[in-house]
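Here we start with a single chain on its own, the form predicted alone, put down as structure tokens.
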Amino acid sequence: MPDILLEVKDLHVNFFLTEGTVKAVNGVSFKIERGKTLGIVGESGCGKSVMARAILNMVRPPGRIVSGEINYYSQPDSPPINIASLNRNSAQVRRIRWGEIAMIFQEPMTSLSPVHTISNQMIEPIQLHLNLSKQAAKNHAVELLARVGLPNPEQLLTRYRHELSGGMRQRVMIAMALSCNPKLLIADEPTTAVDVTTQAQILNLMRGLQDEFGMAIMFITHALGVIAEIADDVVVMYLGEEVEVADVDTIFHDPSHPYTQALLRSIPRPDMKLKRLETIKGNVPDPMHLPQGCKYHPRCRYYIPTRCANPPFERVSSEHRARCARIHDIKEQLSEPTS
């Protein structure tokens, strides 16, 4: 059986709003192994943020968590902690969060604070939750910034963020983040905004600081590149909702919901002649006004009204799951030869 660290069942989180009810995340769950990377992927505004936050409790108003479980093993043996459960500012939470699930947030320019420089940012949270000396904390930080590929990390600690790149801020965030020796490292898109060669460091120094201190990973991303070198399990998302569940190996060669489908016909690929890459149809509705029935129905070219109307979450195999309700039809057009 699987070690579970995390596992999150039927959550919903709603924001509510002057002009309505946003569902931003509707009733995703999936599994966390302790050790184990699992990629988040969709388009920007599926849920993948909010989620996060939920994870860590941190949904501020209008939003709130409305249902579901957040099913967090801090031991193996351990009866589980449901984060859902519980108060937003309780000690309980306090101490999980940063303390053993950690996150790198989405834009290291804004969760960096402007008029703190990085050894007061990095230093607190030490001390709280390791329980050491300001020193103390001041050396551990050192380490962490150094272990992170950090020039002159005691020089660093007494710098404000505009005077880091954006490399080394996301280096900075990614040391704030490991400070405490979470168990779950949460990344939401921590390779965004650098480019490709300091994306590359930063994926090369996560594999290797996972298999230095064992933290499971849940990667959030938007490029299925990244996920395809990080992941070893896969979500995909779609306006709130996971809609295929997979290994990575699955995911990529033997996916079977349309969304994913469609999402890996557009990456350029080194073998492709020229043309223009393939998108995706229309546009992602407005999450005010979803669609009834399967919410990616407005898009997708194997859509039957009387067939698709409550698409089921179903099990391809064992580890694998899509909600479709068409699956074995369209796999059996595609493997259906062309005159």
Second form
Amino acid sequence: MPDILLEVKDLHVNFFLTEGTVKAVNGVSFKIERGKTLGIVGESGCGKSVMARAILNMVRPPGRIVSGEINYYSQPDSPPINIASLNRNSAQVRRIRWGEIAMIFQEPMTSLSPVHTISNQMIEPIQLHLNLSKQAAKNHAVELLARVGLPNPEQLLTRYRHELSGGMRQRVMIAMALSCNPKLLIADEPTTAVDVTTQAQILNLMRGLQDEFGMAIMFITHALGVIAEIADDVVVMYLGEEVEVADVDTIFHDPSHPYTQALLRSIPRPDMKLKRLETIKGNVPDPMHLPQGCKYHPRCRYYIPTRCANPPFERVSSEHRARCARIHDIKEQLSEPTS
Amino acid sequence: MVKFIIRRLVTAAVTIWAISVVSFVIIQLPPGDFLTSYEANLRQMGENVPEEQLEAMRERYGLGEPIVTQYYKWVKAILLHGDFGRSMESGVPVSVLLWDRLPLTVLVGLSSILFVWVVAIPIGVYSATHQYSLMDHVFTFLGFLGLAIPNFLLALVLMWVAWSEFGQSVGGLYSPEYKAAPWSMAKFLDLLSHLWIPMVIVGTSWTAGLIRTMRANMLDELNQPYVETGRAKGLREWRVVWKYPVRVALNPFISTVGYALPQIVGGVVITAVVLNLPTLGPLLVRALLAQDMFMAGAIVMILSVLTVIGTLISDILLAILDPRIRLE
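Mind giving me the form predicted in complex with its partner chain, seeing as the form predicted alone was just shown?
Let us now look at the entire complex, which starts with that chain.
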């Protein structure tokens, strides 16, 4: 019996705009195990960031969680708290935010305030959630900054965001996110806006911190390479739906969904002989006018009109599921390439 | 920070010097020297001017000497004795007239700014956080109404209300019985009871504009990731809004401190005349009409200096509020 920390069940988040309703998250379900890393991968606009905000019940109007459950198990044997059912301004939700589930964002530049010192911003949640005195909170902040590998932490506390480099800002955000010992860290594309060297350092840092602090990580990215490095389990999202869920080895070595397969083929690989890199044909459809039936069908090479009308989220094996009506045909096709 | 302030002080000093030159040129512009017209004025009224007195004034202002010497004497008198010369119209020293009105001008100006801020900032924040809500539309409507109604009309209406509903004496800043009375608590309270009319009138025309500015700035800032960080930290929503985006959106307000005073003096002259306010605006208008050049020059000079000081204050406030500005 796996030790579940967070269980998302059939989550729907809609944005009610004057032009129409956008179903940003459309029936997503997954589980995060205590201390493990779940990778969420998908193209821009597939709803992964909205989902991350939904977990903290932070979706702002015109967006709203329409239905579904977000069950949070603070302790292994404690009854779950359904975050989706709480008022988004309630004290209960605010206690969970940062105290239990912390979040770091894509833009380290703008996710820190331009007009407050690092000290001011770091001490704030520590005092709020840990009830420490100002001096104790400051000492705690210094320890954390040193732990994420930042030199001169005391001096750093007096700095402003524009005085730091991109990598330093993201380290500050990570230190801040860990300040209240969260059980889950949601990382929304934390390495997208930094260069590759810094990206590798940050991933290493996060892995090291996970061993030390024991928190689970929900890592959101569009980069499959990053997923391969850090995730234990993977959710592949497309247009607000999960199209494939499996452990990281299965996703990379035995993907079932045509979309996952196409994503993998479009990664440049140095060991393959030089040829034109494959792309997925077409574009992500307009979110106001989603395709009928299988959402991926306009771009799918295996599409058969009647077969793909209503693809089930099918179990490939016990922990591997894919939303495709033709999983088994495709498997056969791929396994007999010589015929 | 100290370096920043020193640099700003030096620029301010240079600017004030340049302004003094321009003001002096204004004084010199009318043909002939003012003493001739002063003498002529007095003679016309049948008064005889003793030759010694004219000679003393000629010496005092350096008339007949090179223009640089005249400028030097003018500036020296201002700097050392606060002596701006004499008003040709009334014969009273300009400084006496100025000191009579300057404090009240500043008082009306500052209280109007205060009124504008107290009204515009919360409404702007509310309108932005409740964009397109019913109240947002109501505030927008009222704001544009305030912008569209001429100030002097509003002044007349409010005066009537104050008189008919509250039985207040209207016009001016004091009731008649306190006009010449020495300062006391009662006089101060009387002043406060009169101050609200100009405060509201001068304020309304600005409030609308600043509500729009605040709303637009807030809408820009509300979607910034740092606001989301604040929210994710588990802060209360009002605390998130007031600590982060409001703080950043305030910058344009601080920069208005600089030109608030001259705008209030210059922009609401008609209102000041209608309300019979003892401020600099009506005085300047009268000085210009009467070609009372020492008076006009002195007022232009004072207003410009106030602008420079206001700008200096807003620069320093901005640097305190926004660390990015200190860099340069």
